[in-house]
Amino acid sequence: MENQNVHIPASGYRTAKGFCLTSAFWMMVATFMGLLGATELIAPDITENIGWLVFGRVRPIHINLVLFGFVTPGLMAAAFYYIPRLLRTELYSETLGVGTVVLWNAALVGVVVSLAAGHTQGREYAELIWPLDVGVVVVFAMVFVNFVMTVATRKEPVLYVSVWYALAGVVLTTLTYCLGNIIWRPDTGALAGIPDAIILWFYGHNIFGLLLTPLSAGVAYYVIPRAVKAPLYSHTLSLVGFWALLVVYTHIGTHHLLQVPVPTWLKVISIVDSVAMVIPVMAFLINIWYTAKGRLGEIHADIGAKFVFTGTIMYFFVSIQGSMMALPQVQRVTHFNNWVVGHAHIGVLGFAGMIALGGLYYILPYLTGRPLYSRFLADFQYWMVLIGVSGFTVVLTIVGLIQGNAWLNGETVYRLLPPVHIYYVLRAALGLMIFSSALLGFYNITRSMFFEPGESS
């Protein structure tokens, strides 16, 4: 097997391995919290009188753990592997990297404890209290220093596009996190009135567009050409997509506030740029899909590439949907209901989550020098996640359309609860599937890292 002969440096890719385990472990916790929240929507009294498990605390735990516990570390694991490889050097400091992994996990424990205890700043994607905000910024700064110093000591003069995306994602997230969490106000973590809403949604969208999207694109640009054993279709197109993403995505957050008295010019910019997202999205997808054109057999044969390629397809759907949802006439029906929740699941789990899992499964044989413990379990997890996220999309879209059209016609919230109950049951069942896939993935990844391959590999 080719990857059994790959050179493993004396450091042993300890940082990449640490982020692999971090992602696999917290995926279990994050999806369990999602399953618990979905169950509470069916049976609200199931956690009655258990304050730290009420829906209002379970939901932000689920969101923050998916974002910072599962997806981002999975993408980071791949980046800590491919950046030294692409630059033909070793990581600047494995010690700094391992320290980052430890502090990252300590911050995640703080996330669970603080939010379960009810300590929150009460802002979407910015719920964490000030000490944890500082911790998040510190770990991102540590990652950036490690990446930049690795670039500075490189032996390869050309910076491949994956390196561009990884560095941009880390440094821009460090800056937007400080801004969006109003980190200079430890007492409130917020401004007042409309300015706070504008800044919050500038951050709320960019935590995806300037963190998950660049890191996911970096993994895809590394994995797909290697899996199909072909050069990237167009390096120039990859850089066009890179700069277009930074220019266009940055300004679309205000499309969450079209019903709010924010300046009209800001709404117009957000709508125009939301539609213009077709430029960076299609630049990326055309590049990846043309690289893989005629070579889908190679992608199917590599489980990591299969996850990643499926993630790019999900990216197409979530981006088209996002551009459409920014139109005021569409948003009259889709806003404030489960349509948006379905959209978020396609983006975070379908696009970034799929690519994060693909990155993990692709690099694991290179990290360990031996095949995956079980290709069968990895394939099984792939289908569970694919069915789960596709089911989420269908079920939550239906519920959102029911809710949006009914509210548009003056119906009250409580009268819609009986018609949508069956869809919430289906949602919880799909959540159980996703949680089960996380258990399988953690078992497979752990066995791959610490034990010899199984018979089913």
Given for the second form:
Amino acid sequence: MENQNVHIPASGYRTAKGFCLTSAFWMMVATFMGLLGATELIAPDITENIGWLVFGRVRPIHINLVLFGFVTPGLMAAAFYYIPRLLRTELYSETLGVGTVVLWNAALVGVVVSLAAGHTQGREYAELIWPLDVGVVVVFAMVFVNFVMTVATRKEPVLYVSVWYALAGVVLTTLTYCLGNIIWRPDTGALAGIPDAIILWFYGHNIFGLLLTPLSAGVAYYVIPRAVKAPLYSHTLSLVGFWALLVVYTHIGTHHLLQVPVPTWLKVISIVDSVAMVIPVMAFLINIWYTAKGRLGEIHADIGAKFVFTGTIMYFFVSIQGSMMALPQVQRVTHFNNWVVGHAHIGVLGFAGMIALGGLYYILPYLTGRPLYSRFLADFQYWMVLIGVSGFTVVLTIVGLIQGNAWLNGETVYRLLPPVHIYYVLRAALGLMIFSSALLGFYNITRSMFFEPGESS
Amino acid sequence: MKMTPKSVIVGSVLILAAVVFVAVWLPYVTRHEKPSEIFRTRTPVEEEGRLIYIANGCVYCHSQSIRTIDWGVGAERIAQAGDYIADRPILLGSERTGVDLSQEGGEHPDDWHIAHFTNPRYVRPNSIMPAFAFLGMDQLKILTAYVQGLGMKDADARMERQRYWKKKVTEAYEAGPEENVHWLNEHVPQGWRDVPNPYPTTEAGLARGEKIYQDNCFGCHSPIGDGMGPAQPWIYPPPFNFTILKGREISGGILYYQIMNGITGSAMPYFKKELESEKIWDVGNFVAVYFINQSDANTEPRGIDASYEPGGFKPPQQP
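For the form predicted in complex with its partner chain instead of the form predicted alone, what are the coordinates?
Below is the entire complex, every chain and molecule, led by the chain shown above.
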């Protein structure tokens, strides 16, 4: 095995390992909350009179844990590995990094406890109460300091594209998080009226545009060329993709508000730029796919690269779908129903989640200096996630079309409940599959990290 | 282009600043919404109820945003920016797992909401909303006050209507069954009272009626039509007992009208948005046949038979 001879620095990649464990652990909790919420929609009295498990509290816990517990730490783990490697240096401070991991996990515990107790600011993706907002900003600032200082002490003069994405993603998320959570108003964390909706969706969309997407792109740009042992296809496309992403993605939050009385010119900007998203998306994808062209065997041979490459295909689907959904005529059918929930799952689980897992599995042998505990389990997890997220897409898109068309045709929400019930059952079944895959993943990752192969636990 | 740490960080922050200027700051400073014609400030108890609404994540399933393309509750008024000026945070919602609530105030009386919050399936058998009995009655009343204010001045007008008719239906109920039935029949327009159910009783029609009854009615009126469904303890006047109606001049038209239009003031909602014509005739006849044990289906006066009607064709007698 090539991994047997990997050089592990004295620091031992403690930060990257910490983020791996964080991601693997919170993926279990996050997907369980999703499964629980899905179950409550088919058996609403299953948690009757357990206030802290009421659907309206379970849902934000699920979403916040997926975003900040599973996907972001997974992508961070890879970044904390590839940034020093790409810059031919060591991480500026493993101590600071481990401190970040600890504080990050403390904040996640705070997220679960506060939301379960009903302490929320009631704004989608910006629910967290002010002390937790501050905690999130602090951990992102700590990550930023570590990245920037590592860059400052680099021995490699050229900054590779993955490093651009990691730096920009972290600094821009810190800023938009403050803005979107109206962090200067600790009591409500909100503006009043329509401006609140505008800034909320500006921020909400940027969680994908300025956090998940850049960090995922960073991982893909690192893993794919290395896995296929080929240079990146085009530096120019890297530049176009990077700058276009920042310019275009940031404009489009208002496409969540096309059916709401916000200024028309703002809606026009959001629609035009939503369609223009094809530029950064295709610049990135063409670059990655042409790098891998003719070398798919290498992708198949590496489980990490397989996850990552699948993530890029999901990125294609979710982006094209997103551009279409921003068209007002399409949105007449898709808005307010499960179509959008399906879209969110392709994006966060299919694209960013797949790439987070891929990055994690790709770096794990390099972090430990030995092969994965079980390639088979990782492959099994891959198929469970892939079938789960594809199934979600099919099922939720069908429900969305049923709901959207029936509503347009004058059916009430209540009348639609019996016909969509069976799809909610299927959704929960697929959720069980994804939760099970998280259990497998946690077992595989902890075994890889803490036990020698063949050693009994 | 050479990418240095400075160009990456400063460049991206500058782009973000430019976008925030255009897409966030400009709309914020250039639009100053005036209150809409229905706007009023919330009362302290409504504000308190709004916090309960937020704490329990109601916004994840209920929008407060009526669009031009909507039907259903509240569709009579399209949302305007001036409706939201006091909403901090704004609670537009992004998903309609449940109904839109922006004009919910006064659609139902308070007792319906208490029964519904205690367990939504008590009044809406197919509902998938969680039960909120765990909040306790005090909190439920505060939450109800908030919901009854949704729609602001329009909601106030509807609440005034609810309170007026609540007094009337309560008086009628307390005057005894005979007087109550008489009062209810009197409040159905004469034209409807004179109309029998125009369609014949069929096995298929009764089966459809039973399905409609189970999906919409039995939480209050109970599976045997005696008004002792699970919602009964919370509702006053209590749900109607159909089994006392035999011989009390309940025409198919009366049943149709009461189901279509509801009985404002009582917990009986209107079903005209949820049930189309045939469904209302079918469930009305189901009630008449099984619970009242007296149906006027397909009796005189009759018009031209509907083309689908089963049975042999007999030409009507020429006058």
